[in-house]
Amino acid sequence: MARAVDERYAKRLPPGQYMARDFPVLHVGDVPRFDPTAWRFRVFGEVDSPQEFTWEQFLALPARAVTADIHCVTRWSKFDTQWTGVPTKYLFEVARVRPTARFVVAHGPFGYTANLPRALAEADDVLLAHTYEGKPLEPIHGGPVRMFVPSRYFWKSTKWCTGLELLSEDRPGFWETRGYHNEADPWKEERYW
């Protein structure tokens, strides 16, 4: 449900957005079942040291907490959300990403992908989040792991993320090939091509 925006938040609300009271749920396909014994996360492509992590290994990686506003292309925004996860930049360092890698594609189930410039994916607030508001990220919101990119519309924050592919050339993802904007900056209202 939308509510009136308090003056202290008004400058944080991008154009065309409303403040959501709850956390709306939107996704393609069914919520996948999570089997911690079979789950794997990969970093591959334009890297010198491809990586694959089990769930136990992934949870042991260095984590960071981020508090940020999130904005969905369907016009809702939620303020001061708290996420914890592995910084994308850390994974890129471990995988020894090549200088030729200028783009990242986040992979999820059902063939879902979302693309980002590498420079954006390396921002300090971009995570592979496994915790939301101090609790394990619920499957309905993308758990066990969701790519978290708060500076872009939320479809770029891939739910049930299973890997990051580094590329030398941009490759539009699932929604981008269906007419959504490649850049997805909520402050510029980059909703559609």
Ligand SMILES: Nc1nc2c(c(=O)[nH]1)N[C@H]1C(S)=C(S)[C@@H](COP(=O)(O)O)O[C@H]1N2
Given for the second form:
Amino acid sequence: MARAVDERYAKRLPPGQYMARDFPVLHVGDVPRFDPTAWRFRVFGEVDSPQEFTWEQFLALPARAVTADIHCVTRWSKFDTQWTGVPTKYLFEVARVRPTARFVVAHGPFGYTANLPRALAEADDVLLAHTYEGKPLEPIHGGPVRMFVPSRYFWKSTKWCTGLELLSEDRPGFWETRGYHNEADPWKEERYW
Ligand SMILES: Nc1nc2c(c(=O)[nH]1)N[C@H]1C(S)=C(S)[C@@H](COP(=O)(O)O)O[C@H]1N2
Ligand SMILES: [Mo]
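Return one more block: the form predicted in complex with this ligand, after the form predicted on its own shown previously.
Time for the whole complex; same chain goes first.
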């Protein structure tokens, strides 16, 4: 029995990954202070209707829950993490993203960015998450709002995310310009290039 369970788990673990028991914390720089009155979330760039949400407005947007495994390039994985937030797809609809917008850059503080193809960014499991396991997302894990992109190594999931920029050309982000792989698919072990 234990063995069957182990094998099932092994299949869920991408190559070169191990299962973390806890929830590691990983980021460059300090945890930014959250001021709910000053906080804004923007959707801008190649869009016909640029958006800027206050904290109150953002919390009132439609949200969905996603349970998924996460995989960090430093080799830890965590199974069945539960997130709730605003689907990127919804934000793109509201902002009326142009057909010419083929790439997305998520903006974090201190110049942190991560790039994604638009098609991937608007998949059903991609969220601007504000809730983790039923509670407000903790500051150390990117609260009040972080990007959540379970299909890619976790550096693509920008913590303290304050905006999505739509682009017609790809623009590599913080780690992508420092040797990390542009695509970052854990099942293909796209770690570095
Ligand atoms: N703004 C910002 N987001 C970030 C990072 C960062 O340094 N700054 N690090 C990334 C990396 S490498 C990982 S593995 C995850 C870690 O998220 P966690 O601390 O919630 O586990 O955040 C990602 N998002
Ligand atoms: Mo990471």
